[in-house]
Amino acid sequence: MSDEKILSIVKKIYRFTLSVFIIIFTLFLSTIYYYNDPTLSLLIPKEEKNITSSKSVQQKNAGIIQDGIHLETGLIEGEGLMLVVQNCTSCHSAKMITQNRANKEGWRSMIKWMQQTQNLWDLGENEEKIIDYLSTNYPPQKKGRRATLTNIEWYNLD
């Protein structure tokens, strides 16, 4: 083979190989993007990304409250329940309410805790309103262990 045919293949196979690391490096760094930002959010237009926005959406449904339930955080509607919803869920999500269960003397003592090592503000005069909120709508459920299973068919593994 001559000198001129052998440099041709190569510069072909120096061409391929470029292109196929373009495209992987490409594609490497198209699903490191997708993974920190799924929506693809880059994508789409301003406009869009104001209507679509989640907060938008929150914003909508921040007062509505429908069959006794506020809608943008599933708390049950009552008197102090958006003192609740301001002082609570600015930190975290309101089914760290709804999971809990508690009287007054729980409801405080988890308050107490938060601001001991949470860096829960003092809520001051609300603080009673809050308790009361909770304590009425998120008392202890008197539920011990489930019932027992009965009409079960029990087999034995060989």
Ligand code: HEC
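Computed from a prediction, not measured in an experiment: that's the story for all the values here. Residue numbers count along the first chain shown, from 1. The term rigid core refers to the maximal set of C-alpha atoms that superpose within 1.5 Å between the two forms. First, how it differs from the form predicted together with the ligand.
- In this overlay on the rigid core, W113 has a C-alpha that sits less than 2 Å away from its partner position between these two forms.
- Put the two forms on the same core and the Cα of Q99 is off by less than 2 Å between these two forms.
- Once the rigid core is overlaid between these two forms, D37 counts among the residues whose Cα shifts by 2 Å or more.
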The other form holds:
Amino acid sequence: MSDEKILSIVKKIYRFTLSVFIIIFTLFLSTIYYYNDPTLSLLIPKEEKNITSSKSVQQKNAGIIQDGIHLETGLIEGEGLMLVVQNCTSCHSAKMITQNRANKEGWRSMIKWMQQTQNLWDLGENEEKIIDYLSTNYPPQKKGRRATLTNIEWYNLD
Ligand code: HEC
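Since we've got the form predicted on its own here, give me the form predicted together with the ligand too.
Okay, now the whole complex, with that chain kicking things off.
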């Protein structure tokens, strides 16, 4: 065998081994990555993530309204309902809202409190619409458990 031939064989073997190593190394890295991030979330572009989150919003939008109540959340039907469903039910259940009552200022300050302490996002121009919805449908309760009794006939104890 000529030196040239030997050299070319050695080169071939070298290239082959190198490719095998690269393949094994790549597989190794992918396996480690997959192990740490099984959903491959880092590889999915952000836009696609938004699509999935807006999908869940759409699912909420598809909610049925029965007897003036949005079934999925229990919120009262009204103007701005969907804004509230979209912005206010991802961190906690809508019960937080339905169990509370306040005027505009009260709702405004609850929203401000969540923005300052709970990472609630800036609601932009929707804030007024949301506050309108909340103060209209969940206003401060004016009456107590029952209306005060009137026309009572008092009688004297003997
Ligand atoms: C980023 C997450 C987040 C979003 C979005 C959010 N909240 Fe909250 N909210 C919280 C947390 C956290 C609490 C405190 C929960 C607790 O006390 O267990 C809270 C509490 C509340 C309370 C109870 C406040 C109190 O004084 O007891 C109300 C009412 C409320 N949220 C209404 C809303 C409304 C209306 C929206 C939509 C504008 C909204 N939330 C959106 C995180 C959020």
